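The form predicted on its own is given below as one chain in structure tokens.
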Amino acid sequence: MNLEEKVIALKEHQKKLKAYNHASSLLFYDASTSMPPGAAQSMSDTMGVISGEIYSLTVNPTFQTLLHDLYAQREMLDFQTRREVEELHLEQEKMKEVPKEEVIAMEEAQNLANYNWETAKKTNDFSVFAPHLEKLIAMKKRYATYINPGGDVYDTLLNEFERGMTKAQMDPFFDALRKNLVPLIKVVGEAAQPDTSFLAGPFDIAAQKALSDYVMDVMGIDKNRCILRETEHPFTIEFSKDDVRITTKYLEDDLTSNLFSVVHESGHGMYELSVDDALRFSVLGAGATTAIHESQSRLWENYIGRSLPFCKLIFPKVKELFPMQMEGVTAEDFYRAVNVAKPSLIRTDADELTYALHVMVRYELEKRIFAEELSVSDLPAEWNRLYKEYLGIDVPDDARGVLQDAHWAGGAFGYFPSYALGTAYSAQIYEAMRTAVDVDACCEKGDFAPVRQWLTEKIYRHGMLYTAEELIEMTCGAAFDPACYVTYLERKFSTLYAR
């Protein structure tokens, strides 16, 4: 073949991977909103089958031929397809060290995982998921060493995630975060609070459901595309451009937790459903890293979602779907409530000052795992002691502690950085944004179309085109700096408890 036929080969080969992997997320969609109990170990059959065809079409001889062929001649390659080439040639490298049945049975068992996960938060049982865990933590370490023989562990799989990523520069990030924000955790917290009664419930199922689809109206997601549903652990999954699933968790004693949530979620799938149409088939048709992504979930939900002309925008349906609890309050009252800071036990619904240290807990926990210093019948207690120690709080119950978060269920360790990371990020993207965009007049209009536009030319349409690095220099003009998310924070902290 020549070079011609070879890019179109390839362009054909993406093509198929994504109708597999679309068919693979389909089926984790519903067996986390739909499917019955009784049909745990069939789907894990089942994911487990289409994860070994995956693996087959990502290493068999003739594409491995192919891919090495283009990657000789990249540079004669327009820059999509170079790109292409480039994630497809990477990957390959990494997984044709696997071997196969490695890979069906970490699928299988991360899908068993996940539900007997469910069952043990619903139970507050550790002991249903404690096997599971020890399984998956064994098949990562095995897989790490396949991938990275002789490296790090846990770098090697906070890599799979954040590219680059490695504890030597995650640990001073976290450090510079902790010496940073405790001093003012402290101050905010001996200042007065605010009134949060009025967020206590009871509140009506339905009339959330309301709000959910009201919000999600005024961010502006495209409903043909974007679909709200309700799962254990909300998240957002994108099967294409034109089609992302989003879905929340309805608590009737918390109003924020759903709100928040929705926000959250709708963030990330506004990314997928803004990549460019040029990417539809490709393998960088998705956001640029998990911490890009998470960028851009908290920029929505913080640093809009929480700002008071935002609050002033929604508070008129807030009332009205809830007349009694928000009787006698004011939008003011509303925006102090949902800001308050204070230690909390789920992540989820942390503050966005605690936020860090939520995640704090659980990378010094994964670096304890995979260096061998701790083993999973030791995480309920070590959880429960860093809570106290980093967030002054006791945990009541291994449901809303080591259980809460469906993250290890997945196999997904290495992931809980990028949260934070993230989060600074967003910080950065949101200051810059600013200079072009008045956020606070489309709050007061209602019409987020001047964001999701900035956005979307700066980060969104992109996918996988650029890296992290690469694109935070092209949308904010500098290198990634996080001391803005620290000036961000005592900014706004210290204006909201200077009273």
Contents of the next structure:
Number of protein chains: 2
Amino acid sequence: MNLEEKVIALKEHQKKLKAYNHASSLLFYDASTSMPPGAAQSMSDTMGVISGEIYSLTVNPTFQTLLHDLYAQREMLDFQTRREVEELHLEQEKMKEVPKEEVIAMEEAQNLANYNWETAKKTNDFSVFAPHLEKLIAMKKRYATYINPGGDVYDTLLNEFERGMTKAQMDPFFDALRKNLVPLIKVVGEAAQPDTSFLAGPFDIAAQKALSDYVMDVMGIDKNRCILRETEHPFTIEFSKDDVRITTKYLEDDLTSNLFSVVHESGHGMYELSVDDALRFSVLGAGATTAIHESQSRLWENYIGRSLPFCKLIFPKVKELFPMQMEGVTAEDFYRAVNVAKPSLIRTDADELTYALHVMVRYELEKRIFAEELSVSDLPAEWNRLYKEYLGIDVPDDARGVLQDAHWAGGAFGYFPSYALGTAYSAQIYEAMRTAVDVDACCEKGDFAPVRQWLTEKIYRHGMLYTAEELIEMTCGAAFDPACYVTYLERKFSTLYAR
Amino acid sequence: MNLEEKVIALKEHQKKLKAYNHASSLLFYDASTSMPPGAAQSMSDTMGVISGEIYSLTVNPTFQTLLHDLYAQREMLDFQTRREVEELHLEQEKMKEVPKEEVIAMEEAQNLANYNWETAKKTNDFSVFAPHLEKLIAMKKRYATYINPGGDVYDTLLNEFERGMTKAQMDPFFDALRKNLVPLIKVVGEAAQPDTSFLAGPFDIAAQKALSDYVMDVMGIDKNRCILRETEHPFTIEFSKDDVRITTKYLEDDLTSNLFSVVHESGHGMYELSVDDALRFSVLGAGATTAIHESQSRLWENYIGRSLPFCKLIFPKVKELFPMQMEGVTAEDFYRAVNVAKPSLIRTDADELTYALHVMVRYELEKRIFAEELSVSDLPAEWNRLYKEYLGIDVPDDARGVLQDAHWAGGAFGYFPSYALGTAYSAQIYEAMRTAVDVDACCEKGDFAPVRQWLTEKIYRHGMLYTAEELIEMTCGAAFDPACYVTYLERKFSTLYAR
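Since the one above is the form predicted on its own, can you give the form predicted in complex with a further copy of the same chain too?
What follows is the whole complex; the chain from before opens it.
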């Protein structure tokens, strides 16, 4: 094969990989949205087989040779193809060290752990989940040792979600947050709290669904290629750039949970829908990193969605759908209520200000677990101790404590930090956007085309062509700086709580 | 490899195949139940790749050698394994003659044809669908020539759904139906028609959903492993014996459409859910043939579901859910109304008596198309002529004529006859069942455990271990005889229309 033929083979490989990932993601989506409960085992069987096939696709002698050759000649390739080769090479180098049985066993263990986590959470019984968590941690340690022998285990896991990320970089980031946010939260906690009584509901689910529809239209997400469904935990999943699924959860006694879930997931969705057409079948056709992805959802959710101009834009619709609940309430009241800052138990319900501290708890626990300084059996007590220390609150039970998140059950250790990092990225990206786009005017007109265009131009279209570092540099004209995030929060919440 | 190792490899192969089929079926299900409209092309891309992979799994040198060896030694294998080898060998012998590109192209063409058929039906414009239909017919002709060179094309296609079936066997079957049913339909048509005004609705969709739920419970289908969703056309699909999906369609002005769809699809579903555990990962773990499958849905829908005792059982619930519509209506009135026999335009809405004639029209058209006696452009006119001739009715437009069914758009030529054959099978199976099970007593008690047990024992559990011929012989103690069907219809409808 000459170079041209090799490139054709590479593109064919990626097309096949895309189809397998579509099937695999659909299995996951189906398990979350539709599957009858008795089908858990058979779903797990199939997922195990398909994962094994994806592994074989990446790690097989023919493709290894092809990729090895292309990698050696990468300087001769166009930019996109070179980046594809680099990405696949990195993945292959990593995966070829992990035995296939281990990949399949990990997939199956995660499915079983997830199932038992659900039971444990429902019955508030950590002991149901503990042995599965122990097994997953042991597996992840082995996995880290396979892909990065001699390296630090937790750094290796962080790197799975945010390439190049290390504890050495995350520690100062969290230190900055701790230093600045903890006192701010204390001040806010002592100030007078806004009235939130009108957010207590009940809110008719059908009317909430109409609000979801409306908000997606306002944001301008392409419903022809993106649909909304309901799951226990909201998420976004991409099958192709023309098929993105977002999910939400409706609560009768909470209007903002669904409202901001839809804005958040639409932010993720819009990113996937707007990746360049040239990346349609490419391994690069997805969000750059976990934290960059989160920066796009948080940008819409917090920086735009929880702003006063956005609240003014959507409030007439809220009032139309819930006239009784919103009687006598103004858009400003609504804005203050959806921005209430108050330490709470559940990360996904946390406000913009306290959110990062929830993540910090998880980061510190993960670090210590993988440094073998903490055992699974001590996890609930340590969780509760840190919530008291950082957020000042008592955790009443494990269901609302250590069992609240699905991530560990899915084997996603090292994922949480990217939530905080992503939110911090968005502060900086939002600042850059405001120098080019009049976001307040967009809110006034109810037309976010300029916002979408700017984000597409700067972030969306590039997919994984650039690293997080490069994207931030290209978009903001500077390296990542957590100070933007801290400044933004200080300004917003000092103003909100000044009156 | 010794024989034992070969058998292990065979079982592993089937487990893998099962997972691929799960993924592939889920893609289809998702396209029908969830997918956003703009995702059609990307779904088609993925389906094409996955079909190609399934093809490669069946037709690759390693597996060909394994199967060749096992086939040569098949007399030494246990019954199930021998049947698996025979089944896979037959499939492989067939598939290895079809080029892989052809398989992928066929899959993709079917997806596009399906998409255009939907548009054509919506806009009542046959010309939108015609070029796709022509392409599919040409592809199917090529396909038939690949798998059965020199054989009759339509016989080859019939054989895809009902093994061993030929025009030579179907012609006398349809002749018998034509000879006996056409005069009966005439007599019935001239008799006084029962009152059906109370079936005109409107029927609240939420209440209809409650009725679906109730009926599934009455039949005793395991909802832990089977769920109901909505699609344009009701169907049943199996991902594993613990994961069966059935679908229905709700119409505000038609109570019986959903009611009997649910009974029908539950009949299909129960069959898949009750295949023996030993066949869980086996290629034999599915319904025996298309017609045998249809016999199980029709048995529940018509022979049990549309009987007077069943109507008496469920009518109190119908009355409870629709008190206004059913005011003054008795269970007997309901029974008569759901059994009204009247030539109509749409096959899926057809009554028990006229149904087979709808199938006959399609059978005759398919026969002539593949004998090259009829062109696609002449199809609409011929369709309309035959509806006039057999059913005495005028077809007002193609949307309600030649475009009504999805089958041809999916490349399923030779499928329709098995609908009529299956219904005829069920007459004979039902007769045998009644000698062993007091079905009327089951209806009175609302407990169908004896029916389910008998069907599991005789049909369900065997999966594809036996041919249709063997199953009928084993269950009924005699070969298939269309006379049972004709006698049943004559008796039922003479009585119904005698008053």
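Positions refer to the first chain, counted from 1. The structure presented is a predicted model; accordingly, all values stated were derived computationally and were not measured. Just so we're on the same page, rigid core means the largest C-alpha set that superposes within 1.5 Å between forms.
Engineer: Once the core is aligned, does residue 131 move its Cα by at least 2 Å between the two forms?
Structural biologist: Passes the 2 Å threshold, so yes.
Engineer: On a rigid core superposition, would residue 397 pass a 2 Å threshold for CA movement between the two forms?
Structural biologist: Yes, residue 397 moves 2 Å or more.
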